[in-house]
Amino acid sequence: MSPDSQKTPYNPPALEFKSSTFSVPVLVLSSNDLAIIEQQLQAKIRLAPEFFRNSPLVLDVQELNKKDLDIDIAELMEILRKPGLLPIGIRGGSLNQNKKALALQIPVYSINSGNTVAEAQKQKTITPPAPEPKTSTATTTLITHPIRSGQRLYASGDLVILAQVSAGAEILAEGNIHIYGTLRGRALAGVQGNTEARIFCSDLQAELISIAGNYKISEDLQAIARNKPVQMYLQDHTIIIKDI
């Protein structure tokens, strides 16, 4: 038999690259302090604690660099772990803030690059509050496709949605939140302590609802009628819900 004719079996690949999205927050630093970045940072995650649990996380330092502040990379990254967040890369670092990362095998990513860092910014940008009084510039965010499980959205200002949130999706937004559509996922409002924020959508089928840190869970709202509009509100530190 001539080797030709024999046939060596076919294996399928065990593995391949793809190129995919995610939306990934992103902590841009304006201060150097670390005792007031773990301050302000533990104040922010007590405001909603589900959607930062084990969250992954990039570090922008182009702000400090830009006023010639540095920062103790290794000691930032340690302060970020504790709460149980996931830092994942930095970008805007200096040659010796990269080489700090790389070293605690961080990756630095291009503060150019047009990847999935450059859209996490436009939509879930962590930012440690501003000092009083403070003047609000905040927008409205616009999606139009669905938010699918396992993503997490954040808006500074009120969040549109087009379209359906799936279950195990987290949405949080500083001001309202509308949803066109069936909310199967987590859905935080006012999560800067907004107690007038409310939360509208079309069908109510939602893990957990929350404004300004007051919860409802999905065993909580099993008595409420789906498939018809509802909006959410505060009154009395309790979460009403009602008919459109």
The other form holds:
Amino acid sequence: MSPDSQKTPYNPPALEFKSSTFSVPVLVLSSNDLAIIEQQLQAKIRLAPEFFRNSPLVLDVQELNKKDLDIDIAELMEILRKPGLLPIGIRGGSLNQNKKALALQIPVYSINSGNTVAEAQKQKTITPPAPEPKTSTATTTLITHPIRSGQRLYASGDLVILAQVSAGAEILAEGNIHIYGTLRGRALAGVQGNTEARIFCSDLQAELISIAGNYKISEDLQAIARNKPVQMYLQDHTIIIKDI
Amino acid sequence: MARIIVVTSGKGGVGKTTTSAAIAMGLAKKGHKTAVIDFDVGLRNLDLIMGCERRVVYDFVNVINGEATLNQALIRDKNCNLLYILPASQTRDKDALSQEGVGKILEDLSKDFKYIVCDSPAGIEKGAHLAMYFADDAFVVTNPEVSSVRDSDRMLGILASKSRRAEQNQEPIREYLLLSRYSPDRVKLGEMLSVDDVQEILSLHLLGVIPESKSVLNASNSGTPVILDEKSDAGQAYSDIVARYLGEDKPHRFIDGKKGLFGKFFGSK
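Alternate state requested, the form predicted in complex with the partner chain (shown: the form predicted alone):
Complete assembly follows, chain above in first position.
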């Protein structure tokens, strides 16, 4: 079963997948002679033992495969671990090498060249290697027509509406919501828990507004002046409404 | 090809059938061959408003089921020989209608007629859905009060997402607002939403305002579409609406309390 199907929906989220970029040393191999690799590796490490201690490492065997040189992944891992390196991935491996790496719980990274990429991407990885960041890759949804009562709209990124949102309509976005018209319905931003999400509208007459599960209903909004643009954002789990 | 107009509202009792009868008659009087279809199967009224209830032999459902031909079921109007009525069945319910059946009838009518007016039942269920599904234009009849406006908004959402034009990604249905049972005096007293209020909520092109008028009830009772009562304000309002729909430039009337010459003599109340 894939990890996706086990996620528990709703309730205050106890975890969150985020994407970050790390700088990790990559070990590029150009020989498959394990004895030479071990010897040269130790020589390198002796130069800066502290730097290499417990250092994560990604193994690049692309060059080897280009020369049709096979290498025993399991033995190579042993050699790397001996001086304290922590291999966290392999890239450019053949189908067989990738399989072996996965058996050793070493994630497989794809590279943008080589015919093994397609297979590598299809492989199920045990630890998700940098999942596609949801908020940044999702595109903005642009709507130019009014959202009528009873209509429901979901955007996986930002949502921009150039018309009104009628009473009884519901718009949801994982990112921000911009409404260049009157908001009379319900608007829910950051529905996947993005507390940085904001709602903007040019006239606030909403039935309900919500950011990352924190909400205000129409009764709470009565004090807000109508007919002027406002923005809503989250501060200490409370929705703040401010003029723009 | 005929232009298919649906007269719809969501809410009941706002004047859909009155409007359907008036609009269909108005278009026919302007020289366009027009058919008006009653989609309110089980609660048929259009034949009463059109004054042809005594001449109903076959109905819409008979034609769908192949028990009668279209020509057998269509009733020619007694006032205008370019207007034909396809009555609903009173003994059946909305489930007797099918999308294929309705589509086939509209297609057949399209060959011969210039305009087809579909009188939608209230609600958003099957009858209303089929009435609007094939439409090119929608006349959304709304009363100046909040529940009617809300229901119209809901219906506009359905027109924009569930119609054939929406499903086939064609140019969307052209939507027009008809504000009926309007009383400027009550608007002034704050008892009724104004034209501007309704337009702001629905943001829809206003085709016309039909004033609250006792001539409507009189017309219904006598079985003549109110548009034929040329002296009445409601009749004139419908004439204006038909003219505007056909592209004539007519200024809006009946929005403020000022009564014209006709109003002074035959004014509503």
